[in-house]
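Only one chain is shown below, in structure tokens, and it's the form predicted alone.
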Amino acid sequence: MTIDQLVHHFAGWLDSSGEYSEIVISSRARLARNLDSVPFASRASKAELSQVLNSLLTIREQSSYLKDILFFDINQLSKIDRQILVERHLISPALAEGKDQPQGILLDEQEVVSVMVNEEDHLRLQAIQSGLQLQEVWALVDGMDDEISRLLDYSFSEKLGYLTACPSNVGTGLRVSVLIHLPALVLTQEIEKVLRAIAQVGMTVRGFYGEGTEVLGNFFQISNQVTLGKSEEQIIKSLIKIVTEVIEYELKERQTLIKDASYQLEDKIWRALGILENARLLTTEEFMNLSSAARLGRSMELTSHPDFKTLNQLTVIVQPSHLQKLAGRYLESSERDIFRANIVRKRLQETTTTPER
């Protein structure tokens, strides 16, 4: 599969399955690992980074997780192709920058499991699925890690655990996160209080594409901040507890909106849906905000469409690099706004049933 083919294929984690999938878009587990015989990526030579990449590619046939996996050489991809992988939450913005170093991404065709090679650490093993499925994605990435560790020697300390480029990842090297939709907490202005509470219990909140990115469409990434001194199970259970509490708070505030501002809420939702279905121009930010309102309406059963799977898929394919790849050429910002609106209108028309008002 090529990048050109990838944009016409929808990742498995967009299918709106899993618990609380109307609120939790995805769950992800990521492990940071480094090879014992090679300096960290920031200090390694090109030859040493090539050794890391070749070592992983060499063991593919011996791993059930990596055997039939796709490989993309970051240096062989255009800037737009790299950005497409960011928009699909497969690589980090840092890896997409491209540093003329041996770097790559391995992923399965469903985009559930993947491995970033020579980003901040030699290996970043990842699993991602729809809904609140943190135990499930951990099981996947743990199994992949066990296989690779039998074939390659990791950098490990009996005292500290797995050694990583960033001190915050030392220990288990595990980061688990959820991409969660919290529009009611934003509308009732309770979100800052919630974010402070999350920080106080050792969790962190990031933007739509992770560290250093902005919040779009009321989507937040909540993840653990510390990996040292806690077991993997402790980290996962802590995040599940926090996320469950945040979901309950979000649902409570949705009921507050229905009670105190029902007409304003319904007007906001139906206006957003009307614009999405009829607009001739849509910026990325406009789409994310309008689709957030549409998602809220659907999850509160105030509308009967669009379904969550459609909204999830649109969230990816209307991003700038996806649009240009679908168009087959570079698009100016104004051209992207027209093309984005066309795609949204067409997709909603294809999936819309007669709503009950």
The other form holds:
Number of protein chains: 2
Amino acid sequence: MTIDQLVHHFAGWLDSSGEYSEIVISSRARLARNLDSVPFASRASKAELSQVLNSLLTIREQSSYLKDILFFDINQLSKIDRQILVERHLISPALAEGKDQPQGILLDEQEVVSVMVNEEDHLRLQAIQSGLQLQEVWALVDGMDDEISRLLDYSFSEKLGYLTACPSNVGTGLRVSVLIHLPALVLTQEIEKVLRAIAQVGMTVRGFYGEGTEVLGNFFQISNQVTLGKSEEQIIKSLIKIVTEVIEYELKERQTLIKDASYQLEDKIWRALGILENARLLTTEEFMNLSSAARLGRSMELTSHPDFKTLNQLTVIVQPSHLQKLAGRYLESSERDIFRANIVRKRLQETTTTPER
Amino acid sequence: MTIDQLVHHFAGWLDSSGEYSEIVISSRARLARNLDSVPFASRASKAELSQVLNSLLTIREQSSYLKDILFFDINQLSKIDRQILVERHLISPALAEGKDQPQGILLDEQEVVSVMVNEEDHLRLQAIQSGLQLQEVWALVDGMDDEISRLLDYSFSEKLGYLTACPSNVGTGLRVSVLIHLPALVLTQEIEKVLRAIAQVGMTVRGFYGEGTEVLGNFFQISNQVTLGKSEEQIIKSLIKIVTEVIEYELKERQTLIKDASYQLEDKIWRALGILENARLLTTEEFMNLSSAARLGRSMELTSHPDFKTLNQLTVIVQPSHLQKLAGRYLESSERDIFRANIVRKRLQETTTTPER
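In place of the form predicted alone, the structure of the form predicted in complex with a further copy of the same chain is requested.
Let's see the whole complex now, leading with the same chain.
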């Protein structure tokens, strides 16, 4: 499969199939691993990085997880193709920059499991699923890790655990996260309190695209901060606990909104739908905000459309590089707003059976 | 017919039947007349004002215009019923205040011709029609005036013409006006230039409810300022001339918009429709602005719905007193916003066959 083909598919984690998938878009796990025989990526020579990449490609056939997996060499991808991978949450913006080094990504067709090679660490084993499925994504990366560890020598310290390029990942090398939609907490201004509570239990909150990105459309990424001194099971259980509490708080605030401001809430939701279904120009930011309201409405059963899967998928394809791939040409920012509005309108029309206005 | 029944009817001038009715909502003419035997209304006693009212009611049968006409005694109307007449552009806010004086309005069921009695002048003969029909409304008030003048003695000076309570109406006592929709001139910011040009030829521009009211929804009332020293025909021809020029300018600016900003224009129009069709809360001001965009879209054939008649009728029934009459009870301002949004949504649904999104 090429990137051009990938664009016309939707990743499995967008299908809104997991538990709480109206609130939790996705669950993700990644393990940072480095080969013992090679210096960390930032200090390794091109030849050494090549060695890392080739080692992984060589053992591919022997792994049940990796043998049917696709491989993309970052250096052979155009700038826009790399951005497609970023927009699909498959590679980091740092990897997309491409420093003329042996770097790449292995991924399955469903985009559930993947391995980033020679980003900050030699290997980043990743899994992503729809809804609250932290145990499931952990099981995937753990299984992949077990197989690879039998075939390649990891950099490991008896005292510290897995050694990583950045000290913040040392130990388990595990980061688990959820992408969660918290519109009611934002509307009732309880979100700051929640974010503080999350920080107090050693978790981190980020924006839609991870570290250093802003919150868009009331989507938050909650992940563990600590990788050292705790077992993987402890890390995952802590995250599940806090996420479950946040979900309950969000649901409680939704009831508060219905009780105290039902007309304002319904108005906000229906207007958002009306604009999504009719606008001829849409920026990404406005799309994210309107689609947040639409998701909230559907989730609270105030509306019967659009379904979460459609909203999830639109969130991916309205991004600049996806739009340009779908258009088959370079689009100026102003053209993208037109194209984005067209795609949103058409997708919502297709999936709307009988709107109950 | 009672006011309660009136509320469920729509005035003839809302049917969007006249020339240029996509731009010119209505044409109106009124003649200020006073009886020679009675002091002006502000100086007359209650008995004298009674005499004016009774004189008119007495001759009613002898007039082809007035014999089948309805009569409402302002003193016998509740505050909300009076406001209904104001919202239908039938009586002035001043008459609606009601000073416990013999005051009233005669009007036909179609609300085309009417006579306000004992407002600023003893009689205000009025006619209103859809679209650009200034000659037609003039013919109506002129005919009514001819009949009445044969039956009652008007206050008239050979030198000045008809004498009126306010010097600004002395002479012909004629005011002709159009209610015109100029969204493109507002969008391209050419409107100030146009308003200055209108003032220079001795015409006045006012807001939606006449003197001292603000411009809502890009609707302007253009009327003659001068009533003295010009014949009625001259006054009407001057107004037709300037209105025709303004229409041409507006149409030219619409073409400019399509040429220079077609996506922005279509976006504005479709969003307005999307909000009108979906909102659960609508203030009068927002309705007027959105309906202005919807009217522009329909007028430029960028959309196929809603029709002008629906938009015109909505403009009347979304007003506070109409909403309360239709609800059958007093509504707080916040309740009116809910009720207004419901009415707009339902009317647009009824009149939308197959939207071509």
